[in-house]
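The chain below stands alone and is given as structure tokens, in the form predicted on its own.
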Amino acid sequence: MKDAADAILRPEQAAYLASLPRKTDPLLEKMEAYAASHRHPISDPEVADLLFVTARAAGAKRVVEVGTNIGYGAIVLARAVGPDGHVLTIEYKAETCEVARGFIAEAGLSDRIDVRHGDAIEVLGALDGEVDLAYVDCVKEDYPRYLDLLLPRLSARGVLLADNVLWKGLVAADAVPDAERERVTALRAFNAAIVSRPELRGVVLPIGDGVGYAVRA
């Protein structure tokens, strides 16, 4: 669900990309409409496509999603990893967990997706085993902490993705509203970390609202 025009691409480029045919998916389209009408901030469709392609190309089997919302990303990821894969997705709001579980059941993926109700930092801190793909789309102020918790758990060929890392263009702005300063500061620190930490090789992609993409160096 796109909530704003592309801010990096030239208008004609954005219009061309938007005009490309997209595979229809009745359930995802239903979820996009639900998110728009109920003001749930889910991933843009092109970010969802990137998630699917990445998970499939990486051969990911154990996936952790930080920020379930209504289950849009979790469904995309579970479809990508296939019947032998598993997605653990974390959501703080109990009522949103129930909405997500409903859509996940409708997708026939309840056996592949565990919707965990709880604080993301607490759940990640107690996580056992390795993670093949981590997707972060949660509290922006906590992105650096999520990175610190996920990196030691990332498998040798694991992938880390994070949405909204450009935060409506404010990450690149000289003047940042006071209400957004903590978020922007955290996102700038996260972006700098994924491109500069010696144990990572990462990029920031101008897709949707900005996607951080990193693997182990």
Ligand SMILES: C[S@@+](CC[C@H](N)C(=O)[O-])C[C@H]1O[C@@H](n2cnc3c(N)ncnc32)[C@H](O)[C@@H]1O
Second form
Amino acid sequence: MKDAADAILRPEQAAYLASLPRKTDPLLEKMEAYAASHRHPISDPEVADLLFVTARAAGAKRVVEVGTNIGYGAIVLARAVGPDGHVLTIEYKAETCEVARGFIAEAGLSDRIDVRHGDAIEVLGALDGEVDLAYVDCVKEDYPRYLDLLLPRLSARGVLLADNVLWKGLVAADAVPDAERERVTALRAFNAAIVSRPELRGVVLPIGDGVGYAVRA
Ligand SMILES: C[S@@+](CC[C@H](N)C(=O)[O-])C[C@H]1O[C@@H](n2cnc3c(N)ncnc32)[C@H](O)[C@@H]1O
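Any chance you could show the form predicted in complex with the ligand after that form predicted on its own?
Then the entire complex follows, led off by the chain already shown.
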């Protein structure tokens, strides 16, 4: 978390933010330890807090998460939407879906979260109904495509968040390694879209690895 923030913030600011006390949450802490030991790329804790605050502030009830991993973001979002809310979360690795379902059962949220095994673009293309909160946290090269698929579904007061939009600071770098060029190009296009498309009003927040945050204009 702090290493990613160091690429964006002044080091003393990153150190201060990392030193702030956190609420105790045994299940999320267990998932963070599991993710670290199994090398799973879960959301940063402060991004999870932003998801919770946003979902609550927006009164979101219908949530779509693109990229489940072990269910960390989905659990946070499902807690925020309350018992009459619902989270659809998409993951293309079958074994990772099973790990997520296990943690979701442990959280007592199996009735509120649908872990959909499949490719994100295919599942998003088949979505129907409105979405109050969309959380994009999947294939970086596909962020512009996810935006195009999600925008028509976003409710009037809907919010779209996207993680890793500063990609370790590389989106702001002059020299981008070849291996990262496609990712960085897509993330730059995504960031430009959320701040400049006429139908959106958005910002890029220097939280975690960078979070795109947008609503309908
Ligand atoms: C960064 S992780 C998601 C973290 C999660 N949102 C959280 O809050 O902890 C991205 C996940 O997307 C999954 N993924 C990668 N390509 C995918 C695709 N084409 N369709 C669906 N899921 C995919 C990966 O297996 C990985 O588990």
